[in-house]
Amino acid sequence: MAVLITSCNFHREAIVTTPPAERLQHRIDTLRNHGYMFGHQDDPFYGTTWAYCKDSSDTKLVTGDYPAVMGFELGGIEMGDEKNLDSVPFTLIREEAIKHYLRGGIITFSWHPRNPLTGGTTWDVSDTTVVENILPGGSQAEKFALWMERVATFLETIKSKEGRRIPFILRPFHEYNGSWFWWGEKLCTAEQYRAMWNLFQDYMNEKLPTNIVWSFSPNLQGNWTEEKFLERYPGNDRVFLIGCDAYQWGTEEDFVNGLRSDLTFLNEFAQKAGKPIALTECGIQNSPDPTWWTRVLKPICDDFPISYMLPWRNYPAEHFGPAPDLCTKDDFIKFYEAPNTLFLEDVKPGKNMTLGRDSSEIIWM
């Protein structure tokens, strides 16, 4: 027993001089091996018949048990807002990030900013200067480099009691082969885009250098060619985490054409430049489909190796997830049960991780 806990203590030591983030990327790296992790977003703040229940979440109530990823929304936060663009408010997210990583889970960002220029929202395309006039030297410059601090200020509050900063992934500028944002590929140059992407990651980089995984996440496209990536693309050195947003909006076979063809590109080019991939926004709206978890959606991520997979939020109106309620139910309990498909019993300590602790909080390698 002494020897035990004589490596643990050893092993915590070091585990501790590891940069968070490091330590989330190893993580990562290493679940992999295993399955892929199942994600929701806002998925403890309400579901398709609840609303703010306390440890309420409806994959819990379908499996018994949480996901392993959960997505969380910082839009409106740059606006001194006190809550994000859907009504959840910013107290309640850091308490719930923080919350869930102590649970042993894994936590990632998006961010769908107001549209600096107009007033409008994230989705307010009518003007094609929006990237230009938040660069330096831009009209809107100052508002944009305010907009940076508050995210930043924010996010360096998700930390556990002791002070102790917590690893999440954070996922910019996402969905920008498409053009329903401001910073969408109509509205910039592949310049501009790129000089806003090192814009705010050298400046969150420098506010919390030790924290932030980065993910870089195209809209579903199904048909990338290098070339037409690269225009867009940070760079292996900006990026660890290559994503994919894909909704089944149109036909089931055009669904799982375009996303089997973005995934081999996206795993070809991923491999050679030593980065995981993963299914940052899926799912498929209301669910029409009683099997569409274990006969669309499992057997395409079955055959890559993606790291997690996140369906978009759950709410009465509108749906993407799984819920008891749901015809999707009996489906979604078999796509849990299969041996590839890691929820957070799946992930926490003494499961595929080593870990140490220090007070209450679990310190993941």
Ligand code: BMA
Second form
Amino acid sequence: MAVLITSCNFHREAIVTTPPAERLQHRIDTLRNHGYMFGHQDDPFYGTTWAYCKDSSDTKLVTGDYPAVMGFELGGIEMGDEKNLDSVPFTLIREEAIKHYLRGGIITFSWHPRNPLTGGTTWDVSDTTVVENILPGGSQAEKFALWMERVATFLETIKSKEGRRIPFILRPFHEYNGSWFWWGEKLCTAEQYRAMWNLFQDYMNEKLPTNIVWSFSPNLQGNWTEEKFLERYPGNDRVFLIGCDAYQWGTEEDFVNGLRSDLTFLNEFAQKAGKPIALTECGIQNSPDPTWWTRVLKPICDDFPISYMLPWRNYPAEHFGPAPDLCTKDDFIKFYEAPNTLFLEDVKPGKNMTLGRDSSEIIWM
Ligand code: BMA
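Requested next: the structure of the form predicted in complex with this ligand (the form predicted on its own having been shown above).
The complete assembly is shown below, putting the previous chain first.
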């Protein structure tokens, strides 16, 4: 960033010249001094008992406040679909993402693209040559180029009425160390994975040079070594945030030990590289345990300098976040009331910002 600051026009100059992505990065770094943000996937669209009610949110119904971070999903945009793979209209995704940013929140996009080779879903792992085939010279290279263009065209519309670019965290090709997506570990070589990441990132950065904050998010691994992590890591110059997607699918003990082990490794790595870490997806499906938030997850989050934690979506059939009808409601209120858990009101510009050499206006719009 080249910000020319003179003493009398510091504010004006910095507002004009600091790219939105850098403001968001600074904001993420600064907020970390106050605790960790609560995020929720698809929060404004539907919950366990409602769907598409304007300004509703399960988080808000439980706590009175919105999440600090909202996650949105792009899967389907590559096909030119009107709705994403979870049936949310893209017009609404655009509207709610912008609205959340303008109310002072932070937004992040994930992408579960269809399988470009077979035409199947993102989980179609029947063919191990997909990644190889989307790279330059591959049989699906042209199709993938069109898909990238469609993603960029949509993301270019994430801006304010005045046309100002809104910054967001982008988290492509996640959970690559598992093998349930077509870009998974057993479906491509490390070189192919990195080439795909670079292809996508370089294209997106060219189209949207100022508002993407890149997140690299492996799944819970349990036994990271630096050598293994580096195999598919795009590089310090290509990643701002190091994430971890971690669900308690099995026993509580395995989850706790696995997540503590991963966060220990990722935090050490990230500290050396000067990067924040986050639990970019997390949760336990369908809330079977009334004290899970404060008894299981919170103590882990408290022990590591994570920037945010984001439970996945609340769909009646599969839910991960808080909701008013769930047995976890009271425990989640305790989680919300803890001084180090940050919701929208805690992260709004002007609140909780130790200003350093920047000001809250600069960090926001
Ligand atoms: C998965 C599940 C799917 C969903 C996908 C993308 O983890 O929630 O039902 O389609 O994420 O949001």
